[in-house]
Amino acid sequence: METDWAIESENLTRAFGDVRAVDDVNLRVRWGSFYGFLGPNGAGKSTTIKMLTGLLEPTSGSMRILGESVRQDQEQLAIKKRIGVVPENLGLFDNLTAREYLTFVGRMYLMPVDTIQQRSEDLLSVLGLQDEHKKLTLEYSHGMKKKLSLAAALLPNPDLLFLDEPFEGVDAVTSRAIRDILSDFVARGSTVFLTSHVLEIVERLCTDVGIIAHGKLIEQGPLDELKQDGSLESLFLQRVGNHEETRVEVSWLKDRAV
């Protein structure tokens, strides 16, 4: 059953003991949108993604992913076939080459071997990994691992892509390649759910944003409507805490040592 939302949650909550890492979150992510999920460190972003992708069971609340209710293992399995994930910890297999890893991922999705091979070559080429066929992922740089993880997420041609800090620790060339691929992915009508601390990238790429702080969703909607006459940075600082109000000066850094 298709709704207006690619992702929808009702009072989604995850508690660790007495601490509510995610607290009654009601997400609304439009089909075909590029949704930026923002928040300070420890706000609950990664925990939210883990619940939405079935890696972590909610303490309470409900979710609908791609129009389907997520309640049982069989429902989760059907939905997972339609999503791709680049997790916070990339989870690559160190002793496989890029092609071997993509073949493994493709077989897990029950993809035909010839389709896996063709898509693998296309993805490795566009991400600049086509000449690294002899290297094990153990030998990859951080940026190369990010690109391989993105290739694996895109391999099954998903309808929905979850990206947890995909630009963290990558160089400018890698960042540009990833941005171009994601822009094309959304342009065809697919949906991206992205967490990032790089507000400039979010402002450039995203159509919608949600801001979470202390486990609570405190802002959500189309980016153009939310920031209005200001910037995303000013909106973010206004909603999560003004730097000027909390600024503490370090006097010895202001004066040159004699």
Second form
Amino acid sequence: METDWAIESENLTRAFGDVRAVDDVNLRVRWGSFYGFLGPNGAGKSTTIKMLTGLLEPTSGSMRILGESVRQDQEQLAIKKRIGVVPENLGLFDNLTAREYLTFVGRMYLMPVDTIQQRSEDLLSVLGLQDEHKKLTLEYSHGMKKKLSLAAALLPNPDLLFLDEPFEGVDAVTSRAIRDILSDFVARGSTVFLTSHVLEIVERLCTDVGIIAHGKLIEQGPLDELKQDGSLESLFLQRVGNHEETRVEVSWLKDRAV
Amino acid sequence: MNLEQLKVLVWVRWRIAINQLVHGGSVGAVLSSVLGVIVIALSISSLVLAFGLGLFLLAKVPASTLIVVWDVIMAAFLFFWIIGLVTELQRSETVSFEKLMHLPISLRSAFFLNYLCSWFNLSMVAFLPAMLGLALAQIVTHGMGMFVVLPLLASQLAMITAITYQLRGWIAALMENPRKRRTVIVTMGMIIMFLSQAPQLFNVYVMRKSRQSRQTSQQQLQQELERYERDMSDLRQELQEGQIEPAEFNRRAAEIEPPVPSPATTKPPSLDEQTIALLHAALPPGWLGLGVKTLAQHRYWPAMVTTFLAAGVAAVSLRRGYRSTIRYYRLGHMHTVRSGAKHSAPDPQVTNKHDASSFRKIHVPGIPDVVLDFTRIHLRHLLRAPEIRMALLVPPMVVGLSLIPAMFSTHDELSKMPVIYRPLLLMGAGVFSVLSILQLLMNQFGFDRDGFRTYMLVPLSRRNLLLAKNLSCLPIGFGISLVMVSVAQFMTRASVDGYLGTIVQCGSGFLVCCMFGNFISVLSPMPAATRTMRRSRVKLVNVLLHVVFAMTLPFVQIPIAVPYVVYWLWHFYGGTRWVPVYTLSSLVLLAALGAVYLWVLPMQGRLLLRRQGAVLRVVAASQD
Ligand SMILES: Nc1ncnc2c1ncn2[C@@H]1O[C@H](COP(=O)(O)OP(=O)(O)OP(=O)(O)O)[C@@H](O)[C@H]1O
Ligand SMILES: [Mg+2]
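Let's compare: the form predicted alone is above, so bring in the form predicted in complex with its partner chain.
Now the full complex is given, and it begins with the chain already shown.
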């Protein structure tokens, strides 16, 4: 390990037209940490993940993933081989079955076919998808798609996971299963970088958090240090916008329409 | 490029195709396999046919004829290829880069594979076997030296497909950027106008010159003839009057020059061999013909050089295409941000007020305000979607390609054309432009995608929903019609009656298309892939239904001809020119069709009510 950080970014910026979706973000994610990346809608979380995983080129700034600096003019296959991603749009193919998709992803990581098959069975049964082998992805429900994408990210057993809202739309049983998997994953020394709006889960799982709002990283560090004695929710509300002040009355919603 | 990954990509495409087929229902599977067999049979037979023709007809022909044969084939191929390109522009990739970029896969292989798949289209299926058959026949007839024609053919096609592929990516990328979109449209329009005019200009210029020279030489010939006749008759008279002896007559008759037609009248101007070769060398599509010709003359280097050149162009083009594609994805396409809307901090109250006040501007008696509001919103939605802008762009391009040059070429004839036929030309322009929104009208819900769910939920009667949807297509369709008909009017100088009548006729045509389109949209909705007009995951039954519907459309449009018949009869029987018969009869037809429309609409509304669940299932499903 050449650096202290599994993910490190220097003044990472991404502009869409005149809008700076991500603005001078300096991320520091420790090796083996469970990093929760929080922020209100449209804060720039997905944009950040896209840049870190090579889906989107930064407007400016630099980053190092797993100790290797990311160069924009290269394909970065070596880095990509060591990471697993649940992208914002999931990146599934509609007309493939779950097993076909996992085979595809596994082969892209150049895994042997037997290993792919065996791991696919494990993952699908843990995530409760084992009985859906006839269905095409396009017939999946939203939560089922999420789970399949997560299975694909876990399949190559990567060193670093990027998960964009993995718990969104997932049922309680599977959510529990995912949490267990991720905890084991971090316990063995790998790193997870996830975004989520479910603060309870983040509070229970994460060792570190970063909070982003309007593209700026406004808080970062170990969870215990940041929240001190309060809850994560109060920290989040306090840093992102005061609940009492910003509250706008929607008075007409209090009366029934005639 | 990793061979292993390339193999897997091929496998994935294969699986997707199979799953789509199986999923499309048994009828679809059967139909697709039947179609597949037909296509294979056709290409095999065209290969055999071309081989036979090449063997028996082209065995002994001189090399200068071979070059013409290959030129014609190449030109025909290019023609269909370019027409195909227009539809190609609207297609999206099966395996989109967006789904691969987070995986450790060399995107080069994915790009290359996508490029290879661009080879499989109709013009290729039609022409490749024929070209191959011909090339093989020539290897048999002209000896193994002809073998070079195979790599030459391959590199030629590679060059054409690579350039097209690059162009396609380039245009798609540009179309996403609102600032550049306008430039693209203008440039493309100009290029197409120029390309479609170029042969015409050439024709007009060369033809006029040769016609002039032919005319002058014909005049000369005439004068010579007259002189000859005069001299001979003088001589004959002298003989009759006994002034000269027969021997003297013969001698002097031989002295008088018989009229000799000047060379221009016997032989059309022809280019010498060297110029032809130069022209072919300068125009890359001519390389194939040139190569074949020189090979037939046992000269090898031109074919070899052009093979390498074409392969080089293909490679460079692919490389650039790859770079720009990657850049396109990695730079992230901006979703249309309207200028002006981005700088100022959002002030909800102001913007809302603005939006709200732009409502309720127009009141149309007989149409509920809620329908008009819906129309306005829907129109905005339509005009903002890039795929719909693209779709609207294509038909005028096709019209520009086909109609306008035709009008220019017959300009002389046009001025001689009786005035009463001219509205027909205007109508042609109008029909074309109404057709341009037919694609939209025939699949009105496909482009709503998930938005259709909202339409299902809105408390608006289904009749009014259809009415609003049709109305929102009206400004688009009518705008295009107005422009096209006015252009045609400018060129044909039809009467004011003809012009106004045609505009009314466009309204009638639009009404018919609406009634027709409503039925198809409800009965056979098609899903539209995101950001493209390409219909994805379509059932073949639906495609066939659409084809059948499209074929019946001309018959449904027959009533549109009635006003013209009235107009023609009026003038044929010497009716006065001062009554605008065409406009009046068109107005009557429009009113009649309007009544029919209002009568049909509630029925269509009821049909939609019954079928909207099925429609939603088709249009709102997610896409590959
Ligand atoms: N392709 C794009 N074109 C224009 N603007 C974009 C684009 N993608 C994102 N943005 C803008 O960038 C900002 C950040 O978006 P991003 O998707 O990263 O938010 P997020 O934090 O993931 O939000 P959410 O919690 O809702 O997922 C938003 O203001 C969004 O409007
Ligand atoms: Mg997001």
